[in-house]
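Just the one chain here, the form predicted alone, laid out as structure tokens.
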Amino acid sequence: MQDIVFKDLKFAYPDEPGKMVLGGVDYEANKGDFVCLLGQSGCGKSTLLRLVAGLEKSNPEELLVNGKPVTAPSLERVMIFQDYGLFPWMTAGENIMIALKQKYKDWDKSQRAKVAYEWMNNLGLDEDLFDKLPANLSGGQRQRFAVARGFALDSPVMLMDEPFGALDAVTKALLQDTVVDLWQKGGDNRKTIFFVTHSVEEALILATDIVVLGQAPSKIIYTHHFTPETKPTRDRLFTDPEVVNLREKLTKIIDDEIQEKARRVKAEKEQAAAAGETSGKKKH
């Protein structure tokens, strides 16, 4: 069981202690959920992932994974980044194998290579790409290797930070479908996935649960849970009235937050300018 529980989770980066990024996040993800995080840029989506990964330190009472505080990174929680995270001096295949070596220390090289090739095949990667350096691969191929490495580790929790954001539309759609298919094949033991995206459509295609974060200091301002019967498919995104209405609702919630932030920033600038003028008059 790998429940992930946020209890009024608050966070500010150590170098900016007065600038809260997360202002009290309350949420519980159950084992096997596919949670997509939506929200405007800078609202704390990636920060939330880094806290779950253990790359940033949270209050032990505010973030629990499997009932235990997150105190450090763990191979039980694998993270996939937008920039692939492949070591450029290693071949693409070696990038999978070195991760396997960290987790399965008793495996020999042939065992690691076998699993690497298996997951390359699962991600639609040709075997001759194993010995190529990441620089000689396309962006889509590099991201497939990053996803293959994540699934090969067989971690119960997978954290994906806009992994398809830089890909073309066709490659993105293929990888979305591949990830959903591999996740669903886990059955009762499928992974718990947290997936950061800026795309409402991507969230609708992938998620069992959609979570929208408000502007920083962030709290959750909207959630939506799909049942197996209500889960949208790609061909229903623009044709099913219920899906269309939800898509428009999510878009409006995020747009309203963006507009509210713009108004707040403008007001703060005007107040600062007015304060500066008042100070200048007093000096004279």
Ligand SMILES: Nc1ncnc2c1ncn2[C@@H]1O[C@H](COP(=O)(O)OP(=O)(O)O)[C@@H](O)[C@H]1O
Contents of the next structure:
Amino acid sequence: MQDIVFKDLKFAYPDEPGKMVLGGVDYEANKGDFVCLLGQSGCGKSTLLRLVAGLEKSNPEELLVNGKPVTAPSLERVMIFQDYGLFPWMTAGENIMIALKQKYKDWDKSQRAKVAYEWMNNLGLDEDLFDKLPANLSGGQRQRFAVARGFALDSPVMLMDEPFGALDAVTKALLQDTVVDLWQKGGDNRKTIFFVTHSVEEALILATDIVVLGQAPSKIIYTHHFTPETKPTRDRLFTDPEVVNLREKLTKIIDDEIQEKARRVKAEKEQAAAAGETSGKKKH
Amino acid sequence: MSKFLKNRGGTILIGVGIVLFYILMTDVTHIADPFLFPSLSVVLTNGVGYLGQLMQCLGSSLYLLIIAYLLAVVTGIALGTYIGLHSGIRRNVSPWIHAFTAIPVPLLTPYAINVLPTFKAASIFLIWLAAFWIILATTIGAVVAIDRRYLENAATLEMPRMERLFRIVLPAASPAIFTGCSVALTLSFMMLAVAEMFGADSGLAWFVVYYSDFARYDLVLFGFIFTAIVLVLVMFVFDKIQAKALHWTLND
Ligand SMILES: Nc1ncnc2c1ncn2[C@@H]1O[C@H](COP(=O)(O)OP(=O)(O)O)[C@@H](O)[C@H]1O
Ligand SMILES: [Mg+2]
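Following the display of the form predicted alone, present the structure of the form predicted together with the named molecule.
First the chain shown before, then all remaining chains and molecules of the complex.
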């Protein structure tokens, strides 16, 4: 049982308590779900992930993992960061090793190295990259190492915040397939994954569940669940009419939100300008 | 060797230029006062006989410098890291650190010499102080400026405090800390010279002051040249250590 339950989750950052970021998120993820979070930029996707990770403080009743409130970051919920996943002062291999050291305290160095090499292999990384510094790897290799590190920790929950956002299309597709493979290999012990993306296609390829967040203070405005039978594959993405329909629908929902927000911002500006004018007149 | 010449040819050229300029001003045109600026050949031939004494002076200078500087590095980084990681303490002590940094340490020399029992203790204290504040201040700044995401990354790994300190916090802050340490090294040289001008009976600055009292400007100049070579070597060692520690900031 590794359920993650959001019960009317509300959140504002402590330094801006007046500005609600999440305005009541209700959701329940079951163990082994692959949840993709979609939504316009600034709607609170990263914030939601940070709350699950325990990097931001949530209300104890509003966010439960395995029935328990999230109080602090934990090795049970590993986060894969987009650009800061590897410490640049350690070699890529050491980055995996130091993570393994925290999780498996009784392992010796050779055991850790062995597992690190195994996961590098799983992610298609050459052994001689072990001793390279992150700065001397390509963006794709760095992200592979970050994913290798995440999977090596073997946590029941994985949180990924636009991990492939900066990669070229080919590398991105390869890594997406690898992640789905590794996740599926878990069988009945599959990890629960929360994956933030701004790409509808990426969500369709990866997710068992798609969740769309509305504008801040955000709530969930749309969810979609795939069964193993309806789960889209890469080759059906542009041919299967059902998938094509869903893709258009999701794109439209997100676009509508963006336009709605633009209208609202414009209206607010006009209102503010009008208020400025009247107060200006009063002075005379 | 040819690579060295390609990279450092300019350095050598500037050195040759300075020597030629000195020869031009003394032996060739006699513009410079020969009493204060003796001919280079005189400086070298007379100076060589004092090399033994200079080596002794070097020993006592380095003794003070190394003890005081290392003490400053350890205390400055340790305290700076602690203050940097605790924002409450930082708010309260920062104004004081700024205030103390503003006091020119050489002004404290008479106090140190009178309060502390020996000249050595007083010198070490003064050199330590000169280096300490800048290391403390840069370390605090460096720790505060660490990208939050590295600390969060370590937090999600549940890294224990000590490991987090030595594997994450200090490496992340090390580029800025090294800058502070390098400035501190220059400051401690200067403070060393000031301290030796008061109660010392040996040391590189002492050598220069001592022979200038006898108007032996050939030896004064020789002492300068010797000291300059020592400084270059010390800085070279510092740069090597820094390059090794910060190798990850340079791309292959
Ligand atoms: N550390 C922070 N402090 C204050 N506000 C923040 C912080 N991080 C993000 N925000 C704000 O919260 C909102 C949601 O941000 P974020 O979760 O990063 O959105 P997304 O990932 O969907 O683009 C934005 O308005 C952003 O400005
Ligand atoms: Mg984001």
